[in-house]
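As structure tokens, one chain now follows by itself in the form predicted alone.
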Amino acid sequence: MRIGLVGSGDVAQSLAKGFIGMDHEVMIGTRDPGKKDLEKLKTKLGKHFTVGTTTEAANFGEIVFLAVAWHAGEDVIAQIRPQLAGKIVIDVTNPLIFNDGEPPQLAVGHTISGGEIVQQSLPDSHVVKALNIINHQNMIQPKYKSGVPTMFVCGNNKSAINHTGELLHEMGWEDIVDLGGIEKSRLLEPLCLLWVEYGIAKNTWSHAFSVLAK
């Protein structure tokens, strides 16, 4: 398969390993394809990976993710909405703004979420939130002792949210659970939050959510 993967930063890139490591090709946009972490992951990863402008790797995808900081999200969504009409669109952002010194904030909550926000931006495509709630380390085969983790997703079109099981089957991801239509992002998103604040008060940025049923 073809992955697009809109964003360059960690997620993009861990993403971009596995993927890669799974026999997919791959090409990572941006929108400074020149970067030197990139020149080396292009090394690293061979002749099934490369690195192209965010239009490019839109209209590279069979699927595509969308992996770049929110508040980057606007502009780089008007510049790929050509390319990403009828495609499923992987949502792995979070709508945060980062103060110094402080935990991160939704910017938005209550009456509408990012995903929400994302699907009214690609009213041609289909939008799957998903694999926002752990770190980019995790997202391809996370293994804990303690138990199987949990992914939730989110979606208006149940054909994009079953190839995005199946995909998230093939990353590794056993226990994935269909919360209904996009706008279960208003859960999601926080449900970051409470990642974060997990991690502070624990000093751990390794763990995951799980759902234990008796």
Ligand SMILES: NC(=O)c1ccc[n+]([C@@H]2O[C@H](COP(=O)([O-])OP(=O)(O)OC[C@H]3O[C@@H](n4cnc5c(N)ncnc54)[C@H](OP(=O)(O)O)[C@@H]3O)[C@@H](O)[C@H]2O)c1
The other form holds:
Amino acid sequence: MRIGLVGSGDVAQSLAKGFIGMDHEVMIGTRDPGKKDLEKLKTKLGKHFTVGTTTEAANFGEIVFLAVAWHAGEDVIAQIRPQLAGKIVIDVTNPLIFNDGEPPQLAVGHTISGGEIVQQSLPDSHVVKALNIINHQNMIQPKYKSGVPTMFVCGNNKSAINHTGELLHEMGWEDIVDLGGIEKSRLLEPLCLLWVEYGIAKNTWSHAFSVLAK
Ligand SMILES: NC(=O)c1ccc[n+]([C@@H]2O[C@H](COP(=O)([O-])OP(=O)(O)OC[C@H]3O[C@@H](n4cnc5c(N)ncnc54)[C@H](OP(=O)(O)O)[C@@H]3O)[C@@H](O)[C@H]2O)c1
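If the structure you just shared is the form predicted alone, then what does the corresponding form predicted together with this ligand look like?
Next comes the full complex, this chain leading.
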């Protein structure tokens, strides 16, 4: 499958490595395709990995991941809306505000979520919120001592949810829970803050959520 990754940060680079390992074709889209770290990644990942502009990556992907800093999302989406029409857009972003020396806070939450804002900005795309509650290193093959964690997804289009579930399964996720419409992002985005608080409390940054059933 051709996978477009909009963004070139830690998430996009980890997903690129993982998807190339799974024999997909991947393009990262960025404002600066000449970045040194991306040149290195090209050498490492080979001919099925390319780097382009944000628009090129959105155009390339049969499925596209939105993996940009929240404050950049609105502008980036406005540039690539036509290229994303009709496509599944997997939104891994968290609507975070950072203040020096403090844990991040949510920019939105009670009455609307980041996922809903992304879906409203992309009315012709099928937005699925996923992978926002796991650190980038463990998005692919999330194997832990106690097993594979739980991954929650939500979105308005059932077929898009099912396709995302198949891809997540291929990525090594086993317990994938469809929460319903994109408004369930109001539950998923605060979990990111809980993930951060757990990390601060326990001094660990590779943890993940798992729901245990008896
Ligand atoms: N890091 C994690 O483990 C993790 C886990 C789950 C979810 N998330 C979420 O995933 C998203 C990506 O996270 P990240 O850690 O990979 O990196 P990040 O530092 O949050 O975002 C980096 C990306 O945002 C883009 N960006 C930053 N400022 C911009 C601006 N003013 N205009 C346009 N683009 C801008 C950059 O684009 P260019 O390529 O053009 O420079 C870069 O690709 C975030 O929303 C984050 O909250 C992160």
